[in-house]
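Let's start with one chain on its own, the form predicted alone, as structure tokens.
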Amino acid sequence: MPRLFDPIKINGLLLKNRLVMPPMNTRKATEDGEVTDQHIEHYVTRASSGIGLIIIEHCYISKEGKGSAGQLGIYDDKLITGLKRLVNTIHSEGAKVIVQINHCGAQAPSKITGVQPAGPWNIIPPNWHEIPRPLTIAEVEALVQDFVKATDRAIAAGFDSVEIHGAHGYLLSQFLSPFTNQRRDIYGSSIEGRLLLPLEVVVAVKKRLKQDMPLFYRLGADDLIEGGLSLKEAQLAAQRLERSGVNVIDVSGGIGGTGRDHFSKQGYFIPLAENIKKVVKVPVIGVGNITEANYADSIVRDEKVDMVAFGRIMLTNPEFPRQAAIELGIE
């Protein structure tokens, strides 16, 4: 049986452990979106603790999907330079690196982007402040080649691989989830509607990465909020996600930030990794303020998930995974 300082080989890619530094945004970019030196030192410093695999921060494909001050891009060419920088900084201390690619939707805010922020349906989003208008169809075609083209930057840079961000309340999760999605059309009515972007997005990120390059994609397995999408919904959308072509499920929830009262216990979303586990033959990531270096060995040993995401805890001690070694007796 596996345990967390065991290797896994996904596709082509070979990690050396199943510890995971999950995407969190540092908001360390220039105003146009470039990598700076706070980045690469912020970085490099996690890379270097026997860390498997990071994935960078959720990247803007387009000016119109940024949803914050200081957030990366890979919305442009002229960004490449700077991330073939980060990505060889972090292969030279031993680590994988992936980047998280997304359009955060309805929840990227006119004061940011100089537009009126743009969504499934003119339904604002939980915790949020503006009212978003519908996207055309001719629009959401369009999107999903601004995802094509993040893609071909993320390799042109030298990316191990990238993952799709549909989760959180950003653009793909606003149109799988039932609170934000009320279109008509082909991409609303029923879960198949709402399913339709995520999947012409992963079917055409698919086809752009090399041959063994894993697919990742972020799901929000549960909106935790009334009306919202469902542990169910989401175990149906997760093995249509896996017949398209996504090699690894890293699972999260909340929409919107919808459910926060849930977020100090640790492993609090391992439950929802481990039920999405049980209908995918896929990888699946597990996270949720995990700090104890026993607790994310032992969910790996159950086969509850095959990777475990430490976010809060390489944020305030990048050297857990070393002192994790430790004290599970790895060299």
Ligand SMILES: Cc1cc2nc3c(=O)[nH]c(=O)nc-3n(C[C@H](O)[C@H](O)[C@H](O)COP(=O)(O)O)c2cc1C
Second form
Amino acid sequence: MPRLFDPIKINGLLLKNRLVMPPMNTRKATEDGEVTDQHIEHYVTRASSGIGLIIIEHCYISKEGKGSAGQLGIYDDKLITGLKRLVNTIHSEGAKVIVQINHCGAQAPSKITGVQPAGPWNIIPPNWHEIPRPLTIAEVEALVQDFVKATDRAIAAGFDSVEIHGAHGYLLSQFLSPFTNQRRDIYGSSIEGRLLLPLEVVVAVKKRLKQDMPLFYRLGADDLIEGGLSLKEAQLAAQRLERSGVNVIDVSGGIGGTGRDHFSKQGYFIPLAENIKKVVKVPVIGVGNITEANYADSIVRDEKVDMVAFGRIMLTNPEFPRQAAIELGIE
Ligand SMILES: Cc1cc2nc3c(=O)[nH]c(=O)nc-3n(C[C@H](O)[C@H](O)[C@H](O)COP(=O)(O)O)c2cc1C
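Having gone through the form predicted alone, I am curious about the other one (the form predicted in complex with the ligand); can you provide its structure?
All chains and molecules follow, beginning with the one already shown.
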């Protein structure tokens, strides 16, 4: 029976336990998206807590894909030096670290990027305000290369791997969602078409990773809005992602904040993660206001998930992993 503090090996990546800090935008970057001393301080505090894995907040892979002021960037080689410093600091505290790579697509505000947002179709995402323009096929193909270049930079910076952001209504989740993707070409029309860009990105990124590096994918497994992606389609997507090279599925949900009303109950996304785990063989990460060590241990023991992500609790109480170990009687 697996336990929360048991190690887990995913390809060549050995994690000392199954506690994960999920990606959380700190808005501490410079205007150019560079790492700052505030990042180092923020992450070193959490890396020294005994946590097994830190997933660095979503980093924009191109200037047009930036979502907010202060967001970290991975769109240019000049950013590698700062990212390397961040990686080295986290490694020296004994935690593993990967980086989430993202393009905000239709949710990249023009006041941040200076250009009209672009996504699969000219539909305003839920809780959003700007009309995006549909990307051309040539632009979609170029986006795959932006993910590839971001991966090369992540490797150069020394990250243990990358997580592709395919949740929360950003570009790849916009393509997968029938709510935001109403294209009639190969990148739309059916679930196969809506999956095409996410799968192309997975295949291309996977080729750049060293052989034993596990590829993580954050999958929005339910859009929580009428006309959006359902769990049933997400299960199919998870299987296709696995077949295309994804080694860990990090399950989340909602687009642009849909379903926010449910985000307070402990384990709110665990049923989604459990249902994804039922249809894949790769390890699954579950999340959702998890604040009790015993609860987290129970969902690993019951094999509902393989790893547990602790989000806001890691912001308010960076000592949480150590306290959880004491509570569970682990040294
Ligand atoms: C301040 C903040 C920033 C976030 N930024 C990201 C992000 O960059 N990428 C991402 O996939 N999720 C992001 N999230 C979602 C978290 O990774 C996590 O899934 C969510 O907070 C639920 O976990 P919790 O209930 O334990 O906080 C963010 C959440 C918060 C609170």
